[in-house]
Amino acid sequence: MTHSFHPSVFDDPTLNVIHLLNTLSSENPEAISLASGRPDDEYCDPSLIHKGLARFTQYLADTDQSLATTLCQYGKTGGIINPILARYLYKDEDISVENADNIVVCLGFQEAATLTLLSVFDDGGVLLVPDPVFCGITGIAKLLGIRVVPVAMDIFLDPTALRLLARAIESAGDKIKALYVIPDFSNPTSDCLGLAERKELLALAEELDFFILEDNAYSYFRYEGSKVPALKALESRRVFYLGSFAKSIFPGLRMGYVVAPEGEGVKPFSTQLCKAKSLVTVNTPALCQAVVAGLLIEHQYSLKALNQPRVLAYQQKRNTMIDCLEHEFPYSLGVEQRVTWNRPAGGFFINVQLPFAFGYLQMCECANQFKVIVFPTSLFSLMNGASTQVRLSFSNASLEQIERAVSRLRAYVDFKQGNRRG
């Protein structure tokens, strides 16, 4: 009896990619990684926890909270630490939160949009998302069955592009429901939102009525010019802010939260986010809680501080990457050899233009002859975009690595250029 195959969403490559980023190092041991976006190990202090935890514990022997019961019980499905998440991203980021219930703590970025999406899609509707976009928000999309539409980045940065586009998806008669954004230093191209765009996306959410899912991984982490006020700062009534501890404090906590929109006439979404929470990880380990919590407490509700050296640390690296592309890749080389690269403020990337398709092949013999693996941008593509694009991270590579892994880079660029020619 003969049994045809039918796909499945498994089967779709958007939902490979993490696992192929976590996997690229451990096959090719000896090669030199720049395409994880994993913070530096420097950073990932242990003592970290130890210091949150005890003054987590003092914090709550000045109150009548039992510290058995607050860290080794069920605790509430939204978190236990609101309020002190709401004093910090007022501190730092300039978000004002009416009401500590409409923040729900969550495992992290990924639970925190899982939440979000199951809340607002709950009745069918359309995703809007730069192309190319981090596979996170995408994957989880593809695995609820939302439909997701990409737009160009070129598009999706130009506001009255933008709405042009949104208007003609409506007017097809599809509903959009959402739109995702990193509005500072995006994942995997690094581009960012002027404060003229972000007010006119605001504009634009409220004209057709959709929301905006905010993803501030890389808000810390400026290296030049003015901070631009997260979208959630100017107006909180279409704005869910997805928020992570990942990059600020270590990945490992897997520490995240979402903040619902709030204000006048708005529908109130923490019950929802609650509910779907409670059936998936019914409450945030409260261990990891008090760890986040006894740091903000400890450093005045801020991580400014805490995270100035990580700051300075990356925005070397990231200087020393692109004193290495301009040695490596002179411009002096012609139109068709040409490599050039963008010039981020800001974030864990650098996104690289080759003169030739760079896919999944050209990244496993780029790191099994030359040792060095660089990932592909197109992978980060809904639209098949991005095909001679390559995502360099200098996030959790030493200087010394980066100088020779560019180096290699080149190796492996004159060698696809010699087989050209050839």
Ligand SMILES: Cc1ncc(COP(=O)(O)O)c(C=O)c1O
Given for the second form:
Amino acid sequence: MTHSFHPSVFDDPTLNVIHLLNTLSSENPEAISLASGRPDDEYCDPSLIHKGLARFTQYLADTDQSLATTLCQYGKTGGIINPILARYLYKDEDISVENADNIVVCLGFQEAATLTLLSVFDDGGVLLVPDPVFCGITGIAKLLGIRVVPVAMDIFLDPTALRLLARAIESAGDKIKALYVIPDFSNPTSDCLGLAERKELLALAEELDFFILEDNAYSYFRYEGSKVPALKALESRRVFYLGSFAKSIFPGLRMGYVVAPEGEGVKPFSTQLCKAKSLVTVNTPALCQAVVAGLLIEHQYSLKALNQPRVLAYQQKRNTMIDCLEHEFPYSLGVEQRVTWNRPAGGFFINVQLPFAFGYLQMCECANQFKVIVFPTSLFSLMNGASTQVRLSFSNASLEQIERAVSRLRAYVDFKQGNRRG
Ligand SMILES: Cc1ncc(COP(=O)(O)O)c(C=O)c1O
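Following the display of the form predicted alone, present the structure of the form predicted together with the ligand.
Every component of the complex follows; first up is the chain already shown.
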């Protein structure tokens, strides 16, 4: 008997993006990559592993818990460092966690998002996402069979327009169960929501009875202006706070967490999250939890000091990239040839608007012929949006690489413009 091949969710291009980002540069070793939002290799410091573990071992010695059992046995599903994370969240994010058992320690943001979607969407409903958006959320939502409705970024950032759209979705008979947002310096477009916009989102969630999935991956990386409170710090009842130490410690630890909604009469979601986790990964490796907890204790429950040199380095890279763009693409070029970009106040990415469409094929052409890898923003879109935009990541390139990469991008743009004119 032969098997016929039906289209499957695994054919969906969204599911390929993370893999693509992680393999592009090894396939083009001589090209400079501005594609992936990896943290700077320089701050992926293995000595943090030893430091964190040593401090956690010392901390355990003052308790009646055995090191062997804590590190080497199966562990509690929800995590073994939850009260330490609660102190950290209070100190760095002003988030008061009433009960540390409402934190579930996960393998990175990705597992936190998986468990949260599994427990919120147990009986259908719609997930609203801004568009373009990080494919980590849309990819897993699709894999779980959840209906995703993308909202163009200009509508997403306009509370009146978003309210109208959300009401229209509900009037058509669909139930919005959750909305995903990266309030501090989103991926891919580096948008940051102001306080009023955050409060409007919380009000809309209350009005239409849905949850907000708040992703904090870039919250430390602000280069100007003052911090805006997390939605979770403003109101806990409607918010699942999805945390990650990928950028603030390093991604190889695969450490993240979810803080479930809290408040009077709120459903105890942590029970469902733990049930799902017990079947997905059983528990987060105790070794990784120990490293994070030890580092938090060592740094008085704050990662601000550890991240200060990183913030300064990323800020310098952002400034250099903007200087290079201004140099290579002067505003004096005519409207038809004009290349423009945003000036993000934080995060890892600058989005450049080109005078022509830039998709997967153009990315390959640019990488193969001009030796610079830049990522089409459209690959983060579910609505064929951002077709002329390209995401440049400055986080893991040196200043000198940024200069050379932007100059190569300029050569590519000249080549395309020449072809268009010729
Ligand atoms: C928006 C966003 N959220 C979360 C993460 C971190 O995910 P993880 O903790 O699974 O590495 C990233 C990393 O690229 C990201 O861009």
